[in-house]
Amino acid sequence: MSGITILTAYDERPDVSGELVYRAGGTDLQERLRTTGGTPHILDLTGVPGFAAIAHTDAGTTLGAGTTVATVAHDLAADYPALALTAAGLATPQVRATATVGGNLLQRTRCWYFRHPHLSCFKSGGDSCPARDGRHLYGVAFDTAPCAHPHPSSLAMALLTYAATVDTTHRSGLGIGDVLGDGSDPGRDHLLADDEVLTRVTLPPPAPGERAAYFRSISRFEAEWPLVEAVCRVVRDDAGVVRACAVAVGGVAPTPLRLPAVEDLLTGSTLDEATVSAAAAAARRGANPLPETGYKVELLEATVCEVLDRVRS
C-alpha cells in the first residue's frame, strides 16, 4: 500500500491533495484499499479519549463510535438484546473484535462493481449503476433508489428498532435515517460531510422485560454477508400481550427498514401462530424486486417469520 499516508488524531492536519479518510477498526477500509488500489491519506482515530467508551445514565446509554462490535455483543446483552444479538451475528470473532460501531454504520457498499478497480458506478464517481444491466443477485428487493445494492450495516438496522440517535463533530441528535438517508443520492452511502466524524450513538433507557431475536439468511453456514436479515424486539405484559414492539430488516433496500405494518399486527397480540404468519406476510408489502432478486421477497417473509417465532418461544 505504498503512497498511503497514515496520521493520528493528534497530528496537525497536513496540507495535502487527495482523499482523506478516517480509520477506526479499519476492517472495511483495508479491504477497499486492497480491492480498489486506492492510496488515500488516512486519519487514525483509535487514540481519541472516550472514542470507545460506554456510559450509562438515567437518560440512556451512550456508545463511543469506536466501541467494538464484540463489546456491544457482550456488554449490552442484558439491556439491549436486539442490538447485542445483531452484533453477535456479524462476520467472524476476529472481525467483531476489531470492527467498530461507527465503522459498521458508515461502511461502504459491498457491491462488486463499486469495489472493482477498473469499473465505475455512482458511488465511485460515475454516472450509472452497472449492476442494473449486469449482475445484481445480491441487490435490493425494494427498488427505490438509483443504486441497486442494499446498505450493508446490520447495526444500523438494529439501532432503528431502538430509535437511537447519533452525534457527530458537527451535529447532535441525528436519527439513523438522517445519517444514512434514503438512497436518493446514489453517490453516497451516508450523508455526513467529508470532514464530519461520527462520535457517539445514544440508546434510550432499557425496556424492562424486553425480549429480542435476530436472524440472518446467508448463502453458507457462517461468516457471510446476509441475503436478508431481520431483528425484532418486544415487550409483553404479564398476560403475554405485546405492548410494544419494533421490527427492522436489512439486505433488501437502499437502507435498513423498519416495518410498521408488521409492528401494527403484532402490537396487542399474544404472538399466536396466525398473527405471526400474517405479520411475516406483511413484511413483503411494497417489494418491487429486480430481475435477479425476486427470491429475496420470499426469503424476507421467511426470515421475519423465523425471527418472530424465536422471540415468542
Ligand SMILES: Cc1cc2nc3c(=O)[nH]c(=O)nc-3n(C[C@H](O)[C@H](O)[C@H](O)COP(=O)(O)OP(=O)(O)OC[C@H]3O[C@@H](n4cnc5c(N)ncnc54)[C@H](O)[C@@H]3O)c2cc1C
The other form holds:
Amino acid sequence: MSGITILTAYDERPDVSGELVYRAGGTDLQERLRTTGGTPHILDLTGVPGFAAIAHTDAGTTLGAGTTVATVAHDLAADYPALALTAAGLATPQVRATATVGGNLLQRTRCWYFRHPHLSCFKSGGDSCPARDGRHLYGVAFDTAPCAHPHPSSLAMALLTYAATVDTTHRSGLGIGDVLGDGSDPGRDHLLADDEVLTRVTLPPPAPGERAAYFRSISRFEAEWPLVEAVCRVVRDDAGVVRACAVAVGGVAPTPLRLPAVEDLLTGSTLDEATVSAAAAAARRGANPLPETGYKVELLEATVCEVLDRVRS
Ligand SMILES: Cc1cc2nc3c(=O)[nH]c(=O)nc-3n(C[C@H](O)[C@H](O)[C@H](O)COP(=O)(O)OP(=O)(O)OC[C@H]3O[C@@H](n4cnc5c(N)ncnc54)[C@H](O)[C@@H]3O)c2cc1C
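Hand over the structure of the form predicted in complex with the named molecule; the form predicted on its own is what we had up.
Now the complete complex, all chains and molecules, led by this one.
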C-alpha cells in the first residue's frame, strides 16, 4: 500500500503520484487489494463532515454515503422496510457495521476471474470474459452484457424499488440506473468518474401502510452473496387491493432489475394465490441463462414466489 490520506473534504487532493482510490468502510476495497496485490494511494472518506449523516425532511430522507448498512437496517425499518430488510439480510454483522451505502453501491464485481491475481477480464483491463468459456455457476441468468457476472449490490436492488436518487460531487439526482449503467460497458461496475465521490442517497417520503418482504436464495446460511435475491413493497387499500407495488431482483443480471411484468400482475389484485403464482412465473420472462445458470431461472421464480408469499401474509 502506498499510503493513506484521511480526507476532510470531498474535493481535497493530496499531492501524491500514482493511482488514487476512495475508501469508505473498506470491506470490499481492502479484500480486493489483498487478492490482486494493488497498491494505490487511499483517500479515506470517513473524515469528511456529514459523511454518515441522515436527514429527514418533507421531501424525503437523505442518507450520507457513509451511512452504514447496519444503520440502514436498524434506523429505517419503520419508514423504508424494503431497504431495511435487504440491509439486514446481507453479509455478516461485522460487515454491516462497517460497510457503507456508497461503498455497497460502488463495490466491484465478485467474479472470481476478476479477483484472481493472475487472470485478466474486461473489468481488470483485459478484452474478454473468461467466465464464459470457464466456470460461471454464479453468473447471470439474463445474459444481456459482455461480462457474465451479476452486479453484487443488494442495496441497489432495494433502492430501485424506492426510485431513490443519488448525488455525487459532480452531479445530482441520478437514478440507480444512471449510477450502475446497464452493463454494456463491460469494463465498469458503475459509471462514476475516477475523481467523482458519491455523497448522498435520497429516498422519497415514506409510503403510509407500506408492507415489504425480502428473501435471498443462498448457497449457505450466511456470509455469502445470494444466488438470487428479491424484494417487494406493496401498499394495499382497506379492501386488501394492491394500489402500488414494486418488485426488484438481484443476482441474475448485469445490474439489479425491477420487474414491471410482475408488478403489473400484482397491482389491482388482492395478492390471492393464483395471482402470486402467475406473477412469480412472470419473473422468468426474458431470461436467457448461460450453460451453468439455468438453475437460476427456476430459483428466480421460487424466490419471487417466496417474497410475494411473505408480503401478503
Ligand atoms: C462475506 C460477505 C458477504 C457479502 N454479501 C453481500 C451481499 O449479499 N450483498 C451485498 O450487497 N454485499 C455483500 N457483501 C459486500 C459488502 O456489502 C461490501 O463489501 C460493502 O457494502 C462495501 O462497502 P464499503 O463501505 O466497505 O466499501 P469500500 O470497500 O470502502 O469501497 C467499495 C468501492 O467503492 C468505492 N467507494 C466507496 N465509497 C465511495 C464513495 N462514497 N464515492 C466514490 N467511491 C466510493 C471504493 O473506491 C471501492 O472501489 C458481502 C461482503 C462479505 C465480506
